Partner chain sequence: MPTIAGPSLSPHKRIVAARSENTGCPRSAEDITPRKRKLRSDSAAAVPTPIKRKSPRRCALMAEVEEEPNGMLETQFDCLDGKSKWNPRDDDQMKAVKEALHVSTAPSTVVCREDEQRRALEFVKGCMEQNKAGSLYICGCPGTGKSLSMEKLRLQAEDWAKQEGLPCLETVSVNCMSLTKTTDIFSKVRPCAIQIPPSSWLIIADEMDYLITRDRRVLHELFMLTTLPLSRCILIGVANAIDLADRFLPKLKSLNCKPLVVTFRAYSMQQIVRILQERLVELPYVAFQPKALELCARKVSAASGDMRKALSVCRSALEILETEVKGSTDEEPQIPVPEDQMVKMDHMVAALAKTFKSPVVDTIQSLPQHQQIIVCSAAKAFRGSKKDRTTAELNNLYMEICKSSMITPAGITEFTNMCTVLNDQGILKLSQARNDKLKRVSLRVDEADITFALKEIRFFRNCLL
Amino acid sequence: MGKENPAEKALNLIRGRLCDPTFVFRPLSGPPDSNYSKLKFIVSTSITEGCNNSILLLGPRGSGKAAVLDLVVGDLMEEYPDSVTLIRLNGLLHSEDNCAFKEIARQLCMEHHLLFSKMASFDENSQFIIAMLRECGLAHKTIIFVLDEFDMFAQASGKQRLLYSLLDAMQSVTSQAVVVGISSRLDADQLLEKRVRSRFSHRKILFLPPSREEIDSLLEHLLSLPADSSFPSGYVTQFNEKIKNITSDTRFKDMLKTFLNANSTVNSLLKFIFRAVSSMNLESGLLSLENFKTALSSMLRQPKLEAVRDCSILELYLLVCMRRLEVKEQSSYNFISVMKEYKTIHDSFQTSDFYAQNVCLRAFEHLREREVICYAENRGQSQAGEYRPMKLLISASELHQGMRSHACCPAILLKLLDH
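In the form predicted alone, what does the structure of this chain look like on its own?
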């Protein structure tokens, strides 16, 4: 095999980084006020001081809740290798009480090299878990229960028996455990019953979108090549210099702002960078602003704009007429009203694009099938379609943007839309 091209090697390195949550979130864990530091303090206190804790990690999907928890657990297992037992449950799989208790018993048996019985009843599993909590507490071992999709456990039928049993068992001085709930619902703790809530410690950590400074630091961490590596030194300098030029460019900052306005989670940012890196030119071996522009357009697809771009000239006229009626504060309009506006435009500007009413009705129906327009209300279904009130399903800015990018849009329509 020939020697690997530096560009391909750089591409594989950056892709590997983007797929490694530990590498991604490590730089965000440094500050003392970071979520990593807060969570590690709470869990490590349980290990060192032998106390019980419960905490909720709340934030949108892709914000790094599970990744930060994995970082914390991994670091604590290195620091206290014989003092931590990890039990993982997921609300999508284990929200049913019997299933949850059986899974906890199975993981505890596997962790402590015990024989697990598939035929054990609910009560037997429950008693076994309480006994294991007591024995681990006496041996100064902490059991960390990770409940992913925590809200599913709270909403499951069975009066939240799993949550109550775990939190109630943790009231004993002999137990030593931490319950960590992960949820994308910010009101997850409000779903708890009174008896469960009274045993919950009400600690919550919110995972907010990263700040601009954190994003800049993350981009440098992910995209810069290491100086002390097997890459040619000249290539590393050139590659890193190019990354600095891109990230400091105002056009890149505008692109990033546009993207983060749509989805500001770390996970979505990683997908955006992954797409940009994947389109890197292997001949030059360098990233370019065009790579990020391509990634942005592929990730921020706007079906409504694409629908407008695919419209015929007649359909564009009808959309403009509907928009003009809305500007005139005509709260309710139907196909007949739109046709009157269409005729007014034709008479005023003597346009060549004038079609018969039956042709316009077919175009109107096509717009409705494409879900660019719809009926304003469900009533009057027995009424003929042309007399039923209609409304636009696209905003004025979307219509304007779609028409500007349309290959054959008449200039008069853009003028009519602006006035």
Contents of the next structure:
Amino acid sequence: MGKENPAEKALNLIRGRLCDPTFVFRPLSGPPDSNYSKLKFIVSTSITEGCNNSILLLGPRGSGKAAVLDLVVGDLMEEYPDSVTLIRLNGLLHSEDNCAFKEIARQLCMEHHLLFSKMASFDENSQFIIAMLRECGLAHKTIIFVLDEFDMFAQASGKQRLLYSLLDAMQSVTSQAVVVGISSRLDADQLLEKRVRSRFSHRKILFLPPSREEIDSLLEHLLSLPADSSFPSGYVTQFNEKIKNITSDTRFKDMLKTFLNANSTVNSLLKFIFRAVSSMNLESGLLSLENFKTALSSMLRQPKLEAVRDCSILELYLLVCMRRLEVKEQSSYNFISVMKEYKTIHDSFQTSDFYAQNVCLRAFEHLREREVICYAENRGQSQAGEYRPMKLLISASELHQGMRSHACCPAILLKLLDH
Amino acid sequence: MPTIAGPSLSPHKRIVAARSENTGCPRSAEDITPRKRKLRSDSAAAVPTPIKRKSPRRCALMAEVEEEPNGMLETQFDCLDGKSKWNPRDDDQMKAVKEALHVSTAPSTVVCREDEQRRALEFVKGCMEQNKAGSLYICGCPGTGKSLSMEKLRLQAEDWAKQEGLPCLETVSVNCMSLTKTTDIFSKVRPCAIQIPPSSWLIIADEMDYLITRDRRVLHELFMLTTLPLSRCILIGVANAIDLADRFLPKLKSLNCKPLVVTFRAYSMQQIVRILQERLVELPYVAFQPKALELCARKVSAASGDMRKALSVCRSALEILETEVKGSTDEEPQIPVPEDQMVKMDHMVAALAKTFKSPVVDTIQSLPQHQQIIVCSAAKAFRGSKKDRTTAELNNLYMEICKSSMITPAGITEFTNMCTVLNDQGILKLSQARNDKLKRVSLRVDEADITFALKEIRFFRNCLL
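For comparison with the form predicted alone, produce the structure of the form predicted in complex with its partner chain.
Let us now look at the entire complex, which starts with that chain.
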């Protein structure tokens, strides 16, 4: 392996960090009132004191609920080896009771090195689970049940049998278990039946988007290179200096604000940084503001707008004609009526762009391929393409914006659109 | 003692371990063995069986106090003066208090349900004495002590049968949730039915509404067991619905075997306080300020009267105190332990807020700006009688608001994505439709919540006017 370019190494290191949720969420777990500490406190008291608990993690998608839970569980497994068994269920896969019990039994068997039989019936599985709960309770081992997509468990079957059995088992003295539900629906506990809700302990941890200070510290944590020997030291200081300059630049702050106004979860922020870092100039080996600009524009893409921007003038004419027909309250129109409108415009404004029908038909087909327009109904396939009703797939404002940013859109078209 | 239905014993019932004798000698804090052995003991040690709690030490004063329900609060609190101060930093003491308040800790006597238990026990005794069959229906909201009382009743009935020299009472306890098919209940009950010589047998069916099928056959047949000639079956059904017997079993009335109904009402404030005191009375120290317990009881009884919730709130308050105490230890170990460390009103208030607060307001406040505008426009759109609109109409409203304040609106694809995110979170409700623009949107959150959440920001305040 030859000498690796330090820029490439730095790129790999940062990209590796961004893809590792443990690294990303570690600094967010420092402060004592963070979600990490709250969760850890509850689960560790259950382990040490042997009392049962149930808890719900709520927050929008991509806010790090599963990642923080994994962090907590990983740390606890290190602190208390052999005292923790983890069972994972997912609401999308295991919402049906039979399936869920089978999965729990299978995971328990795997943990304790027992043979699992696929032929076991529902009764046998549930008795096995109860027996295991009792055994683990006596042996002072805690079982942590993680129920991902908790709201699917509550909605799927009317009986909510799995939830009832788990939560009821926790009401008994002999078992030692924690049930952690993860959901993105805020009213997940309202979906529970009243019996199940009564047995649920109503602890909720809300995962909110990070504040500005947290984002700043997160950026620093992710993008600063460590000062270890694998990098040339001058390079490290240069790199970190540049990062500091960028993050304190007001333009960067504005960019970040625009981005966060659309979606503010940690996951989307990570994607944004990943794109910026991937477009780093490998020769200079330093990040720049341009990288972040390209990342922002690529994340806030508007595909339909780009389609309009790439249209030819004739295609723009056709789009404007269709829009005018819509404005005139003509609910359905086809190629022939669009051509009529086109001719009317040409006659009244004496434009120079007047093309024959077959050329226009080809332009029409282009527009349809790009999915800017489409057939209004799927029936009537036997009709010729010219007589089938069409409709626009973009809104008036998008058309307007696209035309304004078009390289050489004739002014008359804009006037016609506003007319 | 072990019931006939060994393997069919409902796995979800609280397992009451072997009865231990009631000792008369009072126990001090050090003698109360923790329910589970300490973590630090080596795993090679033999696994002890869970020890049932001994009967609480009653000081002579309390025995007199029992008779008067009113003014009870004050006299009980007087008795507590004699207890020592609690040190929340001591792990063992904190653990003891937490255990005392855990839902799975079954108290040895069930307070505040004496009346209902007495009625049920008299019924069962009557049936057993006259060698008759009978049915009893227990109903009440969740968390009102039904299953707990039935367990106690079972033990009491068995004891009584032994005392009176009657033939041994066989009991079956089934949780109908755990049955795969509703007819399985009969196979669980069968061992009891075939006995020689015949003696009374008791069936306790928990969560009985799971036996309701469309033709109600199973439920009917279960109750009909009591009407068969020479039957000595005493059936106790437990469920939540008050009128289960009337609604689902009209035939029974004609056969004159309508079950006796005992209603377990939701707990009132005094009852909740009493139960909490009962759990804490064994401990030789005062852990909770009386006013705090009263506040908790008041709030919970106003909300649902569910005992589990009250216990959960108390434990939550304990944890808040624990973090407070532990937190201060980390910073400055020099500060001496302040006197009178107990769970006070502010801890309880914080715990109640945590339990009863909905996360909606917080989430709306922390949404990104564009999503807040969408929520706002939805609130405005659904003010009138129209309760759902298409995405396209909502988009128009959204763009109006954006234009009026010079914010660049997001495109239609971005807008639909944000609506999907809000749908995932349970703030909006999106229906399915082939075309994105034709999906119907409705609001899941109250408009008052939205106004409250966004009241700090002037822009939204003006918007929602």
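Being a predicted model, the structure only gives us computed values, none of them experimental. Think of the rigid core as the biggest set of C-alphas that the two forms share within 1.5 Å after superposition. Residue numbers count along the first chain shown, from 1.
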Verify the C-alpha shift of residue 316 between the two forms: is it 2 Å or more after superposing the core?
-> yes
Core-aligned, is the CA shift for residue 11 between the two forms 2 angstroms or more?
-> no
Core superposition between the two forms, C-alpha change of residue 138 at least 2 Å = no
For residue 408, tell me the Cα shift between the two forms once the rigid core is superposed, in Å to one decimal.
-> 4.0
